[in-house]
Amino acid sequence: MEKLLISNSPHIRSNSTTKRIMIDVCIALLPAFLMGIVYFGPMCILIVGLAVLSAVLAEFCYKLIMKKPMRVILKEFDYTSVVTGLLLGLNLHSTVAWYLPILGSAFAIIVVKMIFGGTGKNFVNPALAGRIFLFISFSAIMANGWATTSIRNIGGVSLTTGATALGSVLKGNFDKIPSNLDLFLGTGIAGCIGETCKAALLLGGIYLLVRRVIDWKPVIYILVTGLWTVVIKGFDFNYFLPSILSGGLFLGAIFMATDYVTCPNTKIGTYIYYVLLGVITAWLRVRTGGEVVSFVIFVMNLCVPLIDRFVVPKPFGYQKPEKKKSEKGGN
């Protein structure tokens, strides 16, 4: 008699596996990682490498402490910890202290992922939680020391201070920010390793779309953020492109807000999820004058169970019952 295997829903037979999907995500993140190395130098390899290595080791160590055999650990390895470390590393700037990616990855894997049951059981995106943990615990280090990309900008205005051009955009200082082309390519801009080159992130998003790892819905998040910023700023469409091309919106929308575990289970719920992400991101950006993408996605991850509770899918084969004549007002 074969051993009965019990797994989480949905129970769908498919060639797609967690391991294959995570490998695709790693491939999709490579362009942004490579552009980070080109723009910020070889230090990016150390930061991202430490984040990935720490995430993988944290998962292995936790399972060993739980007395799992090594052969089982190797068999269960599905590259989710690699993706977590890669995302965390790309969300850090190139001059952070070497121990931050180690601490952030350990927190993300052990506290957010493994303690709650491992892959598929985390209630928020682990990489996001790791970044927020670092931001709260080491705010002075995380907020200072931003490097500017080494390749000179095209449009003639170079941003030399601040985390990104977002602050200048939200203040309406368009003469002090790089051109939209510079914002898209990431030239002459200060920011995190993986967020500056939107072209590289878009290329990774297209790859995931072709591989059917994600669908087009993250575009809703990006567009709503830009349009709601325009509305808040008195319907001034000069804010649209700079607001979506500044900061970490592309990185968050394509690679973090799309986490299978922390997204709603219904199509309507997913639309609500992305629209609320865009509205809240735009509103908080304008109110705070800084980047809030990580915090907004984190909060919306916590709200997903509430969305799933009130947006319930119709059962397969459901047919609306016909009303009786007496209910229609007949005799």
Second form
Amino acid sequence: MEKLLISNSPHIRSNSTTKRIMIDVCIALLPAFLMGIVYFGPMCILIVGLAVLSAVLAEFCYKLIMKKPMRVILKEFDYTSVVTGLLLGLNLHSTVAWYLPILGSAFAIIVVKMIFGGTGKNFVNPALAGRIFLFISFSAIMANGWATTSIRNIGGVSLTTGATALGSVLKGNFDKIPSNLDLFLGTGIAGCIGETCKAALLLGGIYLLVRRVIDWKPVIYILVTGLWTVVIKGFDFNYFLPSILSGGLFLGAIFMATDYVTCPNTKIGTYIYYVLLGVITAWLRVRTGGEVVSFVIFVMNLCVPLIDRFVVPKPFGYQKPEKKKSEKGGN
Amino acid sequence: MKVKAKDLLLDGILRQNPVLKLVLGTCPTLALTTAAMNGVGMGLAVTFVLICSNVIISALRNIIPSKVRIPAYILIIATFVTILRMVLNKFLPSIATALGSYLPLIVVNCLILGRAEAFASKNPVLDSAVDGLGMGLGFMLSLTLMGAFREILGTGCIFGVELWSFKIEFFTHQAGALFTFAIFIAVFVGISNLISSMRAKKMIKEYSDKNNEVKEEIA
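I have the form predicted alone already, so could you send the form predicted together with the partner chain?
Whole complex next, starting from this chain.
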């Protein structure tokens, strides 16, 4: 027997549940993950696996401590922690110490998500907060030791502590940066597991677009970042493609900035959000000479309530009140 | 109303802990808890100023006109802070440099001014001194504990002695200070709620036992 549900009409039943959306996001992240394994070797499986496992375990432990019965926990499990763990794992490099993904996932799930009320109540993207926590906690491990990939030596990892591709782009060393095609495919590029292969990320993004999990608006973020970098650099369009193809912009724009919970509710608000993201990212990138996408998304996530407060949507059928002059004209 | 000295001490150290319960003096709490030693130094400094200013303010409580009481309190507190600074600069310069600008800022520490306003201006000299001691010790205890927590996690040391090389630098940053503060308040409130609920249960049990005895007697 089904339960009798009483609510206001009209009713449209759709199978678009949190669970389904989160599974879609996981599927969309798979190409980037696979390319990460191809480029950086099997250590990636360990790192991403540890991140996912500890994220799920952290959620279960928290709920068990909160005295929820196991049956309820299993029923409530909606794969959001899997997505968080996956994103966090893809945001680390393949050479980090084993305890980094565990600590980051535990921080992301327990502090950022569960303490603030669980799924849909997190004030910033948990995976981002986890990454930033790791970044400021283990700055030596996180900022150095980038692994460079090489298509000629698949799976072989060589460590570089020098400038990343993005750093070279921002300094204007055009002879040092790889070609745009290399940047797009991620061949021979230093970076995190999931961020180097833009083609795979784009594939995942298109999948999410087709499944209507996200819309086209993150493109604004990517384009504005590129354009604003061009503007800052004195309208030198050589900067456009390298600046959007290097660093973690695609990963951030497609998978992190689009988090439902930390996006503005209105259409205009969303435009403001993405444009500001792009402008601040480009500006800070040039100023600091490093990758700032995660920090900028973090800050803009915190600004979302502010945007929602000041961008008030027009109610359906709303008309502007007529001016007093016309009222008087009737008399 | 006569309040026992033991109660006053316990109030300061545990029940009305200035940092975790009254949330006073948060500025030095957030800034100085990077190391356990800072907590001890700051705690002792505040305890000294608190006891002295409480005694003087309490002794002068009937003389100070209520309209100008805050400037008068500040004057008294500033006197002791100046003495303390001179003594520390002369004999313990390392602690003086570690506390930095937070030492002169004790003058406007709301913990000291708050106790002067809330307690010393209404109570006799001896009680005020005991209250100052309790509050100061409570301040020192919580600062030292928070400092130790942040020092162990952030630098892998305790009182400057290295325990291990593993460190989470997050806890040495300002964000870590706020995070640690929140955790400590949460744990403190959790424990105090647990104790009060246990006491309530005990009281209910005693009450019902007594009731049963009375019923048996009647029967």
